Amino acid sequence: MTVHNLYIFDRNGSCLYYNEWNRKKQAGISKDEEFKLMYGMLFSIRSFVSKMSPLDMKEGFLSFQTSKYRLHYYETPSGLRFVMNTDLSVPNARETLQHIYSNLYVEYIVKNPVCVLGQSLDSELFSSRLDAYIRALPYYSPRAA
């Protein structure tokens, strides 16, 4: 079990954070491309689900999974999304990232009169928090394969 990789996205597409912790296959193009990416397919996937799904969805797209990894979504009202990407057995992690969200986000960045919203979060705070919380997960592992 692990997580592999996390973005924060604002609401226009743009990419507030992005690390990773156990990602074994690099994308082969420029993480801007990557982010750009990531978004586009975030709201097809969002826009799809809203539009096929036989029911009205209260909490909408939360995640989906390829034979290799798994992608967790959360939106927050004010449109910030959290991705990450783990392997296969985690089941969900919409705890996680609510936890990230509410947290670790508002308390190091919303809170923080240094940062300022809407630009890429350069937090040392915020980023050693974060990486220590996703290694302190039951489902992280360093040596994943």
Given for the second form:
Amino acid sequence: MTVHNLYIFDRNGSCLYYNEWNRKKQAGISKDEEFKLMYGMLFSIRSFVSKMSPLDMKEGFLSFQTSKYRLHYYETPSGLRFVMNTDLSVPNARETLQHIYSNLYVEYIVKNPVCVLGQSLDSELFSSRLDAYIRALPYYSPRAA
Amino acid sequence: KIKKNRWVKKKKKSHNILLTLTGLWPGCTLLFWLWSNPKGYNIGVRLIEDFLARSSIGRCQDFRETADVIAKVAFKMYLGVTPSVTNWSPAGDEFSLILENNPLVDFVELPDNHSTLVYSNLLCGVLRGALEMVQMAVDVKFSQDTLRGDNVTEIRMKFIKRIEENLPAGDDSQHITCTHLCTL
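Please move on to the form predicted in complex with its partner chain, as the form predicted alone is already shown.
Below is the whole assembly, all chains and molecules, this chain first.
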């Protein structure tokens, strides 16, 4: 049971934060390209999902899974996007991502007048609290299942 | 001379109220003294995140729902008052928020040489900035103000347009997505 990595994007597509805990394989492209690819994919999949939905949709895209990992997605109405990759034992990380938004991002970044919104988050307090929170999750362990 | 002293005294009292209101925003206390729209805007763009985090409210379906959320949830949460939502335009794109009492001005009196000052203009900036972060461009202004002699305080809000989300400028992310997917 583990968390592999986490991305935070803002409404303009810039990656504000990225960290990894348990990533065995890299994408083979530069980090900048990886962030653009991730954001572009999410943008495409969200509009695809809403276009092709056979019913009226409320939340939209939530997650996808492969044979090895699951990608969880949470977006706030203000356009902030949280993306977390975990292994398959985690069915739903929505609450986790909501907690990261409400209790970590809003508390340590938004409420900090020194932190400029829209730029890379460089608050050490935020990083360390986030790291502690991830490691304390019930489904986290240093080794993948 | 006496008038000047009275103004200073009132300023101190309202400072206390504002400090209470801004308890969670250490750097922003000073901003309340710079009562202009741009400053309110800067507060608004951050306030919306706090609001979304604490209220867990999702996207509103239309402008009417937005008006209700602003009046019943947001104003209540931050200023402790619930304005009434009235005077809808026939097109449904404009409404008024009527406040019997504006908590920002409870202890404030405008001196004679500033009798036309829109003291609470800050609120307009806050609303405008907050709504812009949730994809709505609005125009907000005070049409009545108790501080300037009217019976009630009336804030008029007009929906201008929905702000569409854009892909980042420069490299086309969708293009990169397709290209990479094709080479896998």
